[in-house]
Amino acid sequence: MSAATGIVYLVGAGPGDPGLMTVRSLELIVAADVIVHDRLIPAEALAPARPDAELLYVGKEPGTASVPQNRIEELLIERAREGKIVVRLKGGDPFVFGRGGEEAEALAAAGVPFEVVPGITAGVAAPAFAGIPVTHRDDASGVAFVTGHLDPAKAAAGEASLDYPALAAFPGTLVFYMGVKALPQIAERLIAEGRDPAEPAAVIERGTLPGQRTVTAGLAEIAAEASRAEIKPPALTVVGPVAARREQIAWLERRPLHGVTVVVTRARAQASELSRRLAALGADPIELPAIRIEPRLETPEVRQAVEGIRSYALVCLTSANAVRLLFEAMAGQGLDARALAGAQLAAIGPGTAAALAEFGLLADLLPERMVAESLAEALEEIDLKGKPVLLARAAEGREVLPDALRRLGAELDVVALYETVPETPEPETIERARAADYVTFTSGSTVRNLLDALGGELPPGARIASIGPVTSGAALEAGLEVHVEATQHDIGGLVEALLADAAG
């Protein structure tokens, strides 16, 4: 390979759940100069891409004009010949109904180096998520993957696109991709060629994604059942005795928040923890960040506080953001955790204490309730008269703690390490959020800024979940009804409160 020639990676992105992507696929997405991607690639799959990477969408939308296959192949060849690392990102596996074989042949004919990175195909993953093993020692010793997409030319000529006699005689599981529209014809022809009309069948919509739905029936009724349930693409159909095993081993729908849509309003950098916990419980989290954290580490107050960090008898921290940014400011002056050896450390709650633990420090003072009032009460047990105290917080912090510390006689420095500013959500995300079951708020600023972003109206029918009384107060002031309030005022407490409310 010459230095001027790039390389193309034909990469499978898996069936939809970002957690099912391979390590190799993520490595290549990070390294790519160009990513040529399909319609069903999840947004999370593209998130690791470099900011300067070229993202080319070539997805094929049902019923609309799309980028011709030969043009996709030309794009891959052109970009590689420019010396670029090109990732052709395809849903599922590139060689399972992904036309990856055609693209590999085109690259080989053009003399362009390429590699194939397999992915998990939906024909295995979606049934697994639905509780259907495609093979089973008692039911099926083989599985056939079949495209249910009818060839337009053959259909117009009245010819069968599939070998129905062979499929009807196949002694195992049949998995049809892209066959929702043709399902009545597929079922009818299989039965006509000898397949048992009562044979178990299942149709799985949006396999491995939070909104996955599954309908089951006998082969003769499965098309009508899918139509009644308004099943839409992407979906696949499983035909065979294994489909009946779903009744016993289905696991996805048994997760406590399955089918529940939750809007997460935390700042983008922090939203992932809450989203990850919700998704693990079966929810569909929609990240709609209402705020963005803007560091303020270059102000004279911050520089002065860090220069004198060893002089403080007590350092109070009111959030995990404050902890991380304080250590970032300290690192900028060549300091680490040892600079705090002479100070007591007060954390407003377990999340802040956990952030301290990341730097090898334990909080000396941790109130039972994660509110400023509770920390202020705990501080009364300490003799602070005449002692230097640093309060590291957000610019918008309430005055409860400063007032309490001054009343206790502390020589107080209040330093704003960051401010929260409104974030502008993307229109597509706002549209998705309109059907949400819950909207979560983790601070007063998320309440105010989300209402501004949505024009003052939250999703109709959504229940409001608050992380604690201060946030609830901001919601009430904005005219909202708070349906759920966490008893423990952190992310874990918010999740527990959502679980209890959903169960009720």
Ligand code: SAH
Given for the second form:
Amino acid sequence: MSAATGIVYLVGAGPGDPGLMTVRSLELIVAADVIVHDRLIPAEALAPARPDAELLYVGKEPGTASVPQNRIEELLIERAREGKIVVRLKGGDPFVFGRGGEEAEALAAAGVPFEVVPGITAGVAAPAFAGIPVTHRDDASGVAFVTGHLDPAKAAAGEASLDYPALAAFPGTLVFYMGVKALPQIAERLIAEGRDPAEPAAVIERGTLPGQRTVTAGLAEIAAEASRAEIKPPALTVVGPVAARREQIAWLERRPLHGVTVVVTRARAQASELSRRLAALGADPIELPAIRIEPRLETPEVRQAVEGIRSYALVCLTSANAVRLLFEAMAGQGLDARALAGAQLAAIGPGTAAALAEFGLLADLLPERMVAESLAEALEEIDLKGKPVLLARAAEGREVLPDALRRLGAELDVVALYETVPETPEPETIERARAADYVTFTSGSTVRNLLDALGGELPPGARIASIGPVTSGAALEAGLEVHVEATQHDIGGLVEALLADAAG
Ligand code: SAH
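Now show me the form predicted together with this ligand; what you just gave was the form predicted on its own.
What follows is the entire complex, opening with the chain shown before.
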């Protein structure tokens, strides 16, 4: 084998929730030269891929032809022989109804090195998210994973494609994958072979994904119930007494924001913090990064301010971004937090103070309300006459603070560390946003940018939640009604206000 031979990793991407991908799968996605993937992989799974990685979709849209299996296998072999690191990424586990076994055989036969990275299979994860333990000491001493995809050739020949007598006799839980279409037949045959018609059953649609749904009924009624609920793939069916345990231990649907869709508009990094918190409470966040932070660290003002950083009596920071970028600019000149040892530090609000704390610094001044006016008021308490003061902020900041600082006699340097620039969202994201329950605003610029992104109109039924009075002001000015305003003007406060509103 030549040294140039690559390798194929057969990798499971888990059942759909990106949080259920393994550490190993993410490492390999980052390292891959080529990623050959299916349809049922988490939406975010390819995001960490290298920009120059080759991404090949070989999945099948329902009702259309897919890339033939032997062509997929050839592709894996070809790319590996070119010396590439190839990741074959599949939903769930690669060896559970994923044809991973066939691909491993083809690779072994071709003498191509490969490794298998298991994933969390939907048959365990979707029931777990629905509050159904697939085994239980009291009523399921085993679990069988069964394909519900009926072989058309066998069906045509009048043969059953599953061993129903054996399945009916199985002493434990039955989990059927791919069985939405065949569910009436499966249930009927299991009952005919002796399974109790009243045995609890559940169908779980889009398990672990936003909008997961579960339908429960006795085995005799489950197919009719699933069809009434218009259950669509991907879905799986659980048959067994464990399905009834859901009544007691369902947890997903009981989270306070379950099923609530929330538009999150903010620069990407911070949006993810808000989204993460909302998702943890059960909400389905729709990220519209309508604005993006563009650092401006290469300007003469920034360079000068950082060179003279030790001389300031007071450093005012007006956002978490300003804090992080100031430290980045300082690091560029070989400086760290110690360069701020002699200065007082003023933060505009708790989020900014928290960003300072990340660098081991406590804010000396933190106004009660997170608005420039409030900080200006707090500054009156200290003697700034003739003292050098640095105000680090965004390019498009308001003039309230600079005016106040100058009025107090400070020798003021105002330095713009970044600009917030609009970003164009994907059409699908815009579509989802239009049906949202809530829209969140975390600054005046998010109001303007979201309106631009959505063509001047917000989702018709959505309630509008704002982080504080200045942002609310910007929303009102834009002709919007604000339904929810945070009392604490940071991400935590916004989430709390939204929770209270949703509960009321
Ligand atoms: N290798 C995958 C299964 C592939 S077969 C795994 O280990 O999970 C595809 C079938 O898996 C679907 O038809 C459906 O029955 C099931 N499935 C996959 N993802 C699912 C999900 N998020 N919720 C419910 N069922 C899912």
